[in-house]
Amino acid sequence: MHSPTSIVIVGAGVAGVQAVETLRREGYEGALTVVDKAAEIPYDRPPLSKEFLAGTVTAEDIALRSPGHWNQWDVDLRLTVEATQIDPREHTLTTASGDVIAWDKVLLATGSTLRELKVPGITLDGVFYLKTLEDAARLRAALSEVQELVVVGAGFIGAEVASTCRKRGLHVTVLEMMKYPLAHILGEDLGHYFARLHEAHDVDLRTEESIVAVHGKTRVESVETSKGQTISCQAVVVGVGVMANTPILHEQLEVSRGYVVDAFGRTSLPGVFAAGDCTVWPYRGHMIHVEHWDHAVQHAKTIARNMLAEEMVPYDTVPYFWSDQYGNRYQYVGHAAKWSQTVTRGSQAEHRFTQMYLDEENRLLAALVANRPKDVMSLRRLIDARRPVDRMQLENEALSFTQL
């Protein structure tokens, strides 16, 4: 493998400020080119839907990088440029404007794009997405006018966004498709579990239940339900899921929830990689998508070591993640599509517990920890150790998940 001496990067989210930095201390000297369609100097992401919302924070506290650390580590930085087309002969991106750029290695590390409803009514004003500064910012100022506030889909974002505004003191409706939040990924005992949650808190939570039409003259007034009811509100948020943002090369590479790459962040054309919320990866022989900021983090640092190796090494880390509701810290190590038993230590009624899930011979596979971080990391070892452990255990509480 020769040295690049010419490295573009698509995408100045979290995973292209790592590859940048870590092609740096590498000692990586060549040109290094990073183009982002956004506007906005690289922020951090999972503060929108919680501290930022919330006026806790500014734009200034979640930038990645001061506007000077760019120039520290000698980067053409193109902000408001969007990549339009790779051409992987003539080693050349095109950008929107026309511009050409010259590579030897391109990294796509161009994140995900959300899910958009497509109902009556949803381009009225006081309808709102979250995934940008700019759509946290907008939703943050007209919170001050809304006293009622329907939030679509109980993942993740929505549970957090109706964290946030019940804090606030908003009234907050919550609608989900499912018979519980999160049980996709969870499971129906934890579903419940984060059911119970939002009630507890004055949420009006209607599961197995979709929004069909959003009404009002101008801007939202109130929303039209699959069972025929009508809720009255100012604002709507809409949390429905994201999915990988792949539009260039998209026709000559392999795409399935995301870019398709190998162990060691490469794609089928020679000199281009990808790394983060825009790939599918092997883990533990199946191809997974997860779009956490974690993984972005390391999988970047490991791809852009593997673009300058001449020996490179697997990306192989237990994914892990986590989610502020209510005042509880929820994180999730590993990755469990289908379990064959749960295990759980502590008490769910005390919001203090960890509920880990196991295979078929008794391997840990994953873990959802509340409140108890303290478990975190010894639980991302004894998934990675990919061993037997005995149930009883798990259990036990006076065993330690680090004697383990």
Given for the second form:
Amino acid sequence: MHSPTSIVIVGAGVAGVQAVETLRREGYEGALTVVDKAAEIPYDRPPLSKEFLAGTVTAEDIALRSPGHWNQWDVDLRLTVEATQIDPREHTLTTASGDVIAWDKVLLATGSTLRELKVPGITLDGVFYLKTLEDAARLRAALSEVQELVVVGAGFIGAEVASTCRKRGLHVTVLEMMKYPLAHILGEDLGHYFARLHEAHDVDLRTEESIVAVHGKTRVESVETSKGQTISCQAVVVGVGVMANTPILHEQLEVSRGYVVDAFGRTSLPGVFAAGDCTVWPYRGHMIHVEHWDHAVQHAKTIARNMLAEEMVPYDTVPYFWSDQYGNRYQYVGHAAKWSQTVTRGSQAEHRFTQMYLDEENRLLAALVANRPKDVMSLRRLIDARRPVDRMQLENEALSFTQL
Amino acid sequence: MTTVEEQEYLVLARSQDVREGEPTSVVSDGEVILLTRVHGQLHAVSGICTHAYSELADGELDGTRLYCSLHFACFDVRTGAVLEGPAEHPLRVYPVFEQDGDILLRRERRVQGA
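Next block: the form predicted together with the partner chain, after the form predicted on its own:
Okay, now the whole complex, with that chain kicking things off.
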């Protein structure tokens, strides 16, 4: 394999920025171009629904790297530029404005995009999505005029927005289609826990109820639900999930719920790699899609190295994410689409517990850690080890997870 | 008006409270300070991750490498330097020493004279 002399990264989210840093740290000295359709210097997204929305940090505070780094890395950072086409024979990318960029290797780090709600009235002023800094800034500015807020979807973004807005004193209603929030990831028991958490903070959580219309003359005044209820509100925040963003398509580029990559991050097009939210990738025999910060960082780091390396390294990092809600910190390690048993340490009533998900052979698949941050790293190693563990020992608070 | 610098010493903890390999945080004058002991040697750095709000006492110590439990930023507890992960800025290092079973912080206080 010849070493590349020009690398183009599409997308300057956390994956793209991590790739830039890794390539330079690994000694890559060739041309490095980053294109992103956004106008802002690359920033970190997790604070958008938390500290940024609460008003305790500014846009400058959440820059992913200080401006000096971009000079030091010698990157041709092209903002407000959208790459739209790839030509694998000519080794070029074409932008929306018709510019052609040549490459030896490409990393697609195009992230994810929000699912949109399609109900009457959804385009009224006062309906917000939350993905970009621009979205968050607009929502934050509007909140001062809002007394009643409706959040559609009790997933992580919806829950964090509800939590932040309750703290600001707004009256918050959350609509959730399912019977319990987050139950598809965490199970019914924890779904019930998260439902009570919202209620304990005076959020009006309505489950098995969806939005059917947004009403208002020039801006939102109320929403209508599937149970025929009308909820008065001055703003609506929609958080109904994300999907991989795959703006660049080609007949030989395999896409299925995202860019399909192998363990090394290679797409089906030679020389074209992909990392982060925009991919589906092999994890323990399944092709999975993960849209979380830590995955984007770790995936991009490994794949950027593979773009340079003679011998590539497979990516099999145990996924991890966190969520801050109502002053509590929830951390989740692993990935479990299904499980056969759960084991818990600590107390749900005190909001300090760790729930572990095991397969039929007593191997730890995943864990949800509530306000017990010390558990996280050792559990991640235990999940990584893939060996059976003793249920009784897992349950026994007197034993540290590092001893198992 | 002149400014004089005076040294002062603050007791942060008892020596026995900071055990080998177990990061311990104390609050002194509103600052969270993380104390660690590695091969008997005492180290003190700022106790909040420089990347995002997270208490480093909740993290993991592997030799002199300290990992934050939130995003796994990694610091050297001897120098405060960033070794890995998303943090850009080093941890502040505090001058500490042990005397008569106490851990003491040495700091300079500016006193304004006439």
